[in-house]
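Single chain ahead, written as structure tokens, the form predicted on its own.
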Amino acid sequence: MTGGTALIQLRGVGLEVLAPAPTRILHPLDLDVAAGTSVTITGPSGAGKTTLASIIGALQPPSEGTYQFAGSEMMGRSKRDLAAFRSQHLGFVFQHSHLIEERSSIANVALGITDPTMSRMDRDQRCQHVLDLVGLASLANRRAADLSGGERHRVAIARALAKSPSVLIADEPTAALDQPTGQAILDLLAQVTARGATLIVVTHDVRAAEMADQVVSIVDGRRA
């Protein structure tokens, strides 16, 4: 791991569910993640990896250990404060774009902008920018449906960063990708930590290992 301080800290953290059955999901873990570095999560389906990285972007509870992030304790949390620092900090990719068919380019990227108090014209100046950082700022008034698979990444993508997050959660961003389509994305989000945000990649693609500063094993829900 590389520079930067402990921007993420878990202890001990795992998740069991009870129903239908007692279910062992995660085994307790720990994991330390600096600041703007990379991170990718590895590892067979079914292995833990996106319960891992649901409980780091705050959409899934563990069922114990402890999770830090800039030092502020994230546990016990409201769902409503957990809704808050997820607008507030985090940016996420999906293996599926999840875009508006209808909307333009920009216009589905206006969706990652959740601070109500931005002007139209600075949010439009936002929108316009991310789109020029992900190379697709001559496509920003295309409709989401007449847009390549790649492309459609690249606008999940600027949507994610639109609101400078503090993290990016991509989850298998390029499953559904060509080789080079798929190179294309991971040097995308590459740059991600170059702007300071901190990335977590979870993905089979070996790729994506390479370019990480640290790489998480998971294994029948075990860190390997």
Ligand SMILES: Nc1ncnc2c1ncn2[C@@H]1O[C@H](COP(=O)(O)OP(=O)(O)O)[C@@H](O)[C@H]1O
Contents of the next structure:
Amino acid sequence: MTGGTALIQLRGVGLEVLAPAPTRILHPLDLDVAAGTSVTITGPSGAGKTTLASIIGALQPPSEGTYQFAGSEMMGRSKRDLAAFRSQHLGFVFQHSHLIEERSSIANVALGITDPTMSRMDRDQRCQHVLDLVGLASLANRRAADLSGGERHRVAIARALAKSPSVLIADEPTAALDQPTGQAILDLLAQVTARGATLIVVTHDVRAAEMADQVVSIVDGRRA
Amino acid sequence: MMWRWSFWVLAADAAASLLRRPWHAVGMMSGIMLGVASASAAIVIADTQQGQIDLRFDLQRSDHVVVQAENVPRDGFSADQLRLVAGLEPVSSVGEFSNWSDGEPVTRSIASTIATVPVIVADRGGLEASGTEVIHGASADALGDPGRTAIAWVGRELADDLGVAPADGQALTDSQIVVRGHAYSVAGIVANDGGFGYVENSVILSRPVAVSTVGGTGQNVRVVAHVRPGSAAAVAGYAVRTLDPSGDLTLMDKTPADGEKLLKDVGGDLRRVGAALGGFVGLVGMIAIANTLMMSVHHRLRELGLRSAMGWSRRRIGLLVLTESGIAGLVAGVLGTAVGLACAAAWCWLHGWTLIMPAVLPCVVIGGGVAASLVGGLLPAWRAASISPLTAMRS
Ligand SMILES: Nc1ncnc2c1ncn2[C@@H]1O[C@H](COP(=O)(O)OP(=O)(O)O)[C@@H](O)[C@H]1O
Ligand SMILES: [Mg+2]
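Write the structure block of the form predicted together with this ligand for the protein whose form predicted on its own appears above.
After this comes the whole thing, all chains and molecules, with the earlier chain placed first.
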């Protein structure tokens, strides 16, 4: 794979924080991810996996290096620009589903649609469609609080997919789940992104690594 | 268009957020509600109070007294008792001046002109006390003439409408009018430049004539006295006791307010006190809103962080929280106004006052409630907008 065709291209990207004390969290690293492929980031706890994923996800800027997304430079963009970028391109799935307990599955999924100009009908249709993708079509109107752990994660995935992101970033999506449920979630992620989205999964689940096109192993803030 | 649509999406989202924790929302709104309620109640009571003060002052200035009665016998008020009132030093004239009926069909026997006009029953003293003058025809003395059973006096405007007014410089010719099927000859034409302008468009009958022709007992049976300014209140009290010593007539002092507004400043001060009181409570409500919203934002760090991670701009997240406070303020404002007005109405009812409310009051106090909530929501909104998009990932 060459830099020219990569959707995501990191060059010498690292992170050093100054407060409370100067700490190097991520040593400069290079990474290329081609569009439509899947990457698994693995490594021990505290290695810097989440940090790398958050930089790729434009949740925080690196302190050094360059980051190009689809050929355009991400460095030096304003917070507002980065928010717009995330809104347009990125879907996130976190370790915890972060659902709004009092609202229905479908209302939670609707939160994932950030385009305020989408008509209500299109929005409802789209939400129903992604709920269907994650196999929860029948639970659209159930309150999030009444869903099981696995179902909650499915809703979170549907929420991330609602805007048809070009990149889906999942940070330890299975860590809070039992083994079979976790496996089902990983299968689901692989399946829903098989349609063209780029998938970046942070996990120490070895099976996830087997399924990925590329495995990035991080140890002590360095690419191993 | 696009902006509008996204505003409604935001508003729906904000409303849903409020409904998630209804008791929080109630707590949040209660302060603003109290503020709006006390402001509106205080202002209404201040205005009503001013009305009362005006009324009392006007009573001091009024130059005539009106007492109204029910259950008056067919032959009217007792002449002896009326004489007692007339004998009071400040009273220059007194007599019956009743609104017998609000609307009776009147037509001229020879023409098709029809009007529906009030019928007044008066005696000589009543006409004089009300400032009614006979400008053509027989003097008011004829009202007491028991021999003339089918005569009526007609107000100036009505006389013109019916065509019974004499031409300039001419004497009143003998003409007839028909009031509800009874024919009367027009004895005179009257005018009133005082406080009883409706006389000009009325038919005036003597009591015996009215009783035997129009019939009934009369709608507003009244005694009017013309008095020296300043004595109205005293004369009214005396008249009520004199004319109705046993209480059978249920006499009521109906002395009208003089138009002039006195004591505007006192009323204004009262209103200002009310507004200040409401403003102060509103301020406390604002702090309550700020406090509750701040807690709510804290409670929702992950949700708001998630929105931020998903690409909501800081401005939109801040607007979401501001919209929540705006909605809370609006609901609190409407409820508070309702509560405040209800309390004011109950208070006025207890005191037998007529409630006076400036028409713009609800808009002003509701607007004030919304404004206070929005100000209270600023800090929480700013706090929400500053939540890092990393929050969701790191929690
Ligand atoms: N903003 C920060 N300030 C200080 N330390 C941080 C910050 N972000 C992450 N860290 C530290 O960097 C290390 C790597 O964190 P993280 O990327 O979350 O690891 P992983 O996801 O692999 O468990 C951890 O020791 C964490 O405490
Ligand atoms: Mg992590």
